[in-house]
Amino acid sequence: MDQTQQEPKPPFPEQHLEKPELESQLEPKPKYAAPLYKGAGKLKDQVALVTGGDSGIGRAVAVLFAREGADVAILYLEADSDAEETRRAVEQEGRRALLIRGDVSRPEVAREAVNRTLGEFGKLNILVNNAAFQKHQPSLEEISEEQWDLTFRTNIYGYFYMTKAALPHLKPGDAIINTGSITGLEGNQSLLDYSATKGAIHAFTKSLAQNLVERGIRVNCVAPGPVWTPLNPADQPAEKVAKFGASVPYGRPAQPEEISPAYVYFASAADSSYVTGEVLTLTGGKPTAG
């Protein structure tokens, strides 16, 4: 059996999405179904809560968690979102999905999301902190105080709020998985605030892992390079979107379904019982340090 797939490569159609971005408007459509991935019951009857799970990496993670036997709660921001498609995809895998609308930058929303997950499924085993805000700016002077605050409140405060709400309900063997970024290791000249939050997420991951190691709760981070999700087309000129991901050795961005197996690895005690505090970079062949 051929174990490779032909993935879309630049140039993509020139396009720009208005925020809040919708995956259903992106061309070509991001691939999340991972047809080559075969479930093995690694997360059988566990419960996961995924922030930013209505599209992109979050949706792909929810699908593979369900394929591995988990029920999944999805926290998403906008009423006009692609969350229903994520629900359908999880249910097609034979598992239950709970959709929760709310803003991770508000601590009361984090508490409500955890409580609703517990009320629906009776437990929580895996927290995936994945929701993010990003907006390119050419210079520091053009980053408003409001943008700086929004980026930090979504990307790192949100991780803190969600983790603090979930932690009392996690047990030995459970897992917290954070979404970082290559920008948090290398920086990005047009993403000063976003890169700073991703660097903070990496440090938060390593520090929290040390803090929780005696409690048997593993904390790890996936740090992708370019991924074909709605985030960038809603944030860059159409001509740049057409070339998105072309600069890495693979010559293309990752599809969400190529990133999501890393989350299964970190979620599954069968795979990563001896792994905590790691930042796993997935960059299409681009060497990284840090």
Ligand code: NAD
Second form
Amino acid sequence: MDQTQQEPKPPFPEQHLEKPELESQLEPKPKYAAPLYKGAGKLKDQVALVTGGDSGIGRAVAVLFAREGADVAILYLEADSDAEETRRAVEQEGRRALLIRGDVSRPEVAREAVNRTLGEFGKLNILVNNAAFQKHQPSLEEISEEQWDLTFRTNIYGYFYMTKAALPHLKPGDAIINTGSITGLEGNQSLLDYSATKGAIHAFTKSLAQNLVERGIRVNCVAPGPVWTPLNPADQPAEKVAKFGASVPYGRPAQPEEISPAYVYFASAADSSYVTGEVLTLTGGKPTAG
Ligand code: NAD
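If the one shown is the form predicted on its own, what is the structure of the form predicted together with ligand NAD?
Everything in the complex follows now, all chains and molecules, and the chain you saw is the first one.
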């Protein structure tokens, strides 16, 4: 088999998705199947909970975790049809999927998501905090107090609530993986609120990792550059979507299937037993300060 992946490059079709964005409406479809990736039982019989697992990076992570032998619960806001596609993909890998619809910014929803995962699968080994809200604004004045609040409530309060709910059930060898972003390291002139939450996620990762060393629970962060998912097409004008990812050295965004193996790396003790508190950037060749 050819060992190179052919991934799509800009220009993409000019398109803008309405929120709640659906992956099924995006062209070309984000690639999550990772055909070159062979499972090795690295997560055999483990249980993972992935927020924002209905689409994009979260879906690709759910699929690879299943390929490595884990059952996967996903928590998502409202895109039921995308979530059903993730369920099918997880089941095709021979594992079980649990779909949970709810809002991570509400602590009772976080607790319910963990409880339903425990009820269905009997345990929890891997928490992936990945759900996010993002909205570009050209100036600080145009960020409403409501938007600022929504971004923080989803992107960092949500990570806190999920972690607080999950932690009592995690044991030595288990793992927490957060999704950060290049914007959390470098900032972004039109994503002031979002970038600030991503920087907070990186610092939360490093702090929690130190806090949990003695409990044997590893905490790490994946910080991608541009990735072809519904997030940006639902937040950028069509002409910008057409050029998405063109400015990094690779000249294209990552596909979700190129990001998901990093989550397996952090989840699997076979791969990363000596790694905690790390923020791993995947940026298509763009050097980072992180
Ligand atoms: P996506 O739109 O496919 O996924 C985001 C998910 O978050 C959705 O599935 C949605 O259901 C979920 N979500 C949003 N608000 C929620 C809420 N309140 N409660 C529960 N779920 C909620 O986009 P994606 O690009 O796969 O995003 C995944 C992660 O990757 C995010 O943390 C994002 O910040 C990060 N990221 C994305 C890019 C990129 O270019 N796409 C780059 C860097 C980081």
